[in-house]
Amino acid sequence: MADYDYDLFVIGAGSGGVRASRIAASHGARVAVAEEYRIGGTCVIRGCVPKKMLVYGSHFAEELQDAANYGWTVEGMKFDWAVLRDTVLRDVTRIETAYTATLSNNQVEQYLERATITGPHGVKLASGKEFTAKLILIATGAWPVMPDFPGNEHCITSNEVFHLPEFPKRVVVQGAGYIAMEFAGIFNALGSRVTVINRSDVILRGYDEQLRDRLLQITMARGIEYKFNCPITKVEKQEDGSLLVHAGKLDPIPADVVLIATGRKPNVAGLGLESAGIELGAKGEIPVDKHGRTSTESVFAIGDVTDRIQLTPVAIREGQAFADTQFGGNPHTVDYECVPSAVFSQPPLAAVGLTEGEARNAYGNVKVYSSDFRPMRNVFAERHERGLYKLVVDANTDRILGIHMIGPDSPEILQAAAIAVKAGLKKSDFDATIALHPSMAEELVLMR
């Protein structure tokens, strides 16, 4: 390997990279990344981490509101978006300048600028110097898609959302999937009118259909307006500097800033890949192999930008098992079966597994227990919002194949449940379990 700069180059300091780049640093290798805008990626910089803040901050709204029920005056309430900006702005500097660390901890070197793809082991930087590399490993990420319409200069996506200098009372959010829900579900908590525009009549596609069913409901009930099978074909801005929002043959819809969350498309342009024979698949992606290797030997590729499951947790599994495989003596590859994911909408969503109809579609015989509760938070402050559970088991085996759930604390709940499904345990594993009481918990060991 002496007769390259480095042993890895890794393109793109996301949550992927920077696992990838420690731990083949770890394992002795001579390691550099590049990042263009901010070490820790979109996770981190704009995307799940400042998004969970902002949800956090939403919630409190609600238990304002609901404070009464439980004894508490809350006098003199009100909310400063500058506030919860800059500190969400804040923590996210911090986090970043620990993934700083951690990379200079371990020997890797960083370059704060682009970086293309120059040969199957060659490297340039924007400044122009040029490295060599015995592996390229490409962890660049996905980028939100903005749609060709009149006026789209007028409208921000999630990377923006966060630096809004004030905050809207109107806001309009093209799309229904994870990131249109959840920003529709932050906008709304805090006091913001809002209209969901969507191309379809279908929320979260993909999720448990009475668990959208469910959040539909929810949503609405609590003044989220939908709009559908109707995109956006025109945005206008008005002399006061606020939008006129066009879609189908419905009326304008007056905004004060539109949201486009239709979806994010690996990114990819500009990198030269042509220049190490690597070429797009159907959707833009780097097609890889089991390991993660691009048709070039040399070049590699991880995360979102190879389209297979964009979550932050799975591309740190992949960048883990590439640095094992190539520079630990560890070959090993990612298990994508039983993938948990959550939508942290209002109320939030959690899944993994087999949904009711892939479970009959691939198993024919299956049988489905629920539970459809009100939560006991919900009963003390008088909120008639219901939470829903789900478990998809295989009729013949007794297997769970799914569990599906809408309600609060749903996330936190689900990642110790996806536990049981990723290991195989049966529904009678469930029933001899001892419920957690009081607990919404309990719901996953009581469904008879």
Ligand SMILES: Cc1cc2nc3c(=O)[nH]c(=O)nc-3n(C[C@H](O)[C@H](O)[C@H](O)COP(=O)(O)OP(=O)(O)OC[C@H]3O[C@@H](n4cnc5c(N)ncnc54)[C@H](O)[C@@H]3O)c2cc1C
The other form holds:
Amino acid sequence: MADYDYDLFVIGAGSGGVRASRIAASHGARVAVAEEYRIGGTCVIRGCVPKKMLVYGSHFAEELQDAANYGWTVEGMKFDWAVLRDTVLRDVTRIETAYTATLSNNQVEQYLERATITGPHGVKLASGKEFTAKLILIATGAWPVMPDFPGNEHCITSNEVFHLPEFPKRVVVQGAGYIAMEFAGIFNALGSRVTVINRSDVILRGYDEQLRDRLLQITMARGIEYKFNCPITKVEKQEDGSLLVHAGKLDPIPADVVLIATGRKPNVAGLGLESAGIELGAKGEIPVDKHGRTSTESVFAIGDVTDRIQLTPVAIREGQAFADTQFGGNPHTVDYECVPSAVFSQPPLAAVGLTEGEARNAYGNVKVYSSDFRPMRNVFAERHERGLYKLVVDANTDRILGIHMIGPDSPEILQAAAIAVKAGLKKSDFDATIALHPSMAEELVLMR
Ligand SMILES: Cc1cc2nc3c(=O)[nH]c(=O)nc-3n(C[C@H](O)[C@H](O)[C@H](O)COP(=O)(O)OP(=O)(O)OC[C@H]3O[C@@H](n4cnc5c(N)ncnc54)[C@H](O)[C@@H]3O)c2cc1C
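Having seen the form predicted alone, can you show the form predicted together with the ligand?
Next comes the full complex, and the chain you just saw is listed first.
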């Protein structure tokens, strides 16, 4: 081991890389990590965290509007994008500093530059420094896909959206996955005119169909326009700096910002994988075994670059399992069953386990319980939006196979309910639990 500069060299200090570095170092390994942008990675710097802060910021529009029915008069209401943007960016820097300190406190050597692989045990930094390591961990994440059409250089992705110099009055979003739906919701709530353009007529593929329909209805009623089956073909920059979006046979749509959110591909370009004989999968991902090992014995990969489940808590679990297994004498793997997920759209949507369709395919005999209700806070605010919760149950065993929810705070409620699904609890266990009243979550134990 002494022949190598480090026991572990990690490429990428995002959700997975930071966890793996810190834990491996705490197990006594000599660890270095290279980061080409900012410590914290996508989630902290330009993903989950700043996105959620924008969601919080945009909710005030609705809450201030609803406040009148609760007796509040708010005069001179006005929104300032620069204040929200700068508050978010400041907090991102605060978290980045905290992550950096955690790595330093754990004696993880940090190199703030790009790294490439030069062989099964070799890493080279952009500055030209070269190191050897017993193990190399690739945790380089994923990168937004930019479709190829004339004028795509005028469009932005989620990487840039947090830095907009001006608040856009007109936003076109291409895509209908979770990132597209979240930003459509944020800008719509903040007062932009939002048009979502998608190449198919399906939003949020993979989520329960009834919930997706409900989100579509509510967001259309809130003013988001959808243009389906027509991907963008061209974007032109006008003399006044604004954009003109051409899509299918639609009349050109004027916009101030065109946000492309059509997926994220594994970040492997120019990484030097071939020098270590690492093979790629069909979607450009790095295939790994259950311990994160690539086709090369000494090189491992975790997180989005492996394109399994592209979520922060999954990357963190993979980093932890890798470090414990390789350096902590505690081999274990990640269990990918029942990973909860949410879409912070407005209203938000959350799910764990099988959808009704998946359960019917896998189990045949399935019972579905649902509650379609108007949350009390919407009633008071004279808001007509309804929540929808669904329990998907194996009719033979009574076991809950999936929970699907759309409505205020559904991600907060679902995280607790996901424990029950993961633990294999039955519908009768939910029925035996007395409701907590008045709450939205009580619907979960009142479905008959
Ligand atoms: C807009 C948006 C919203 C999201 N919201 C959520 C959410 O609400 N919940 C959730 O769970 N997930 C969310 N995600 C996904 C989440 O951010 C990722 O799943 C997670 O960050 C993956 O972690 P990772 O460690 O694999 O990669 P990352 O966190 O992406 O880290 C990879 C790091 O590697 C660095 N890097 C790449 N190549 C090199 C190189 N050659 N040398 C040095 N450094 C390199 C990058 O700069 C980056 O910092 C969101 C993502 C986006 C884009």
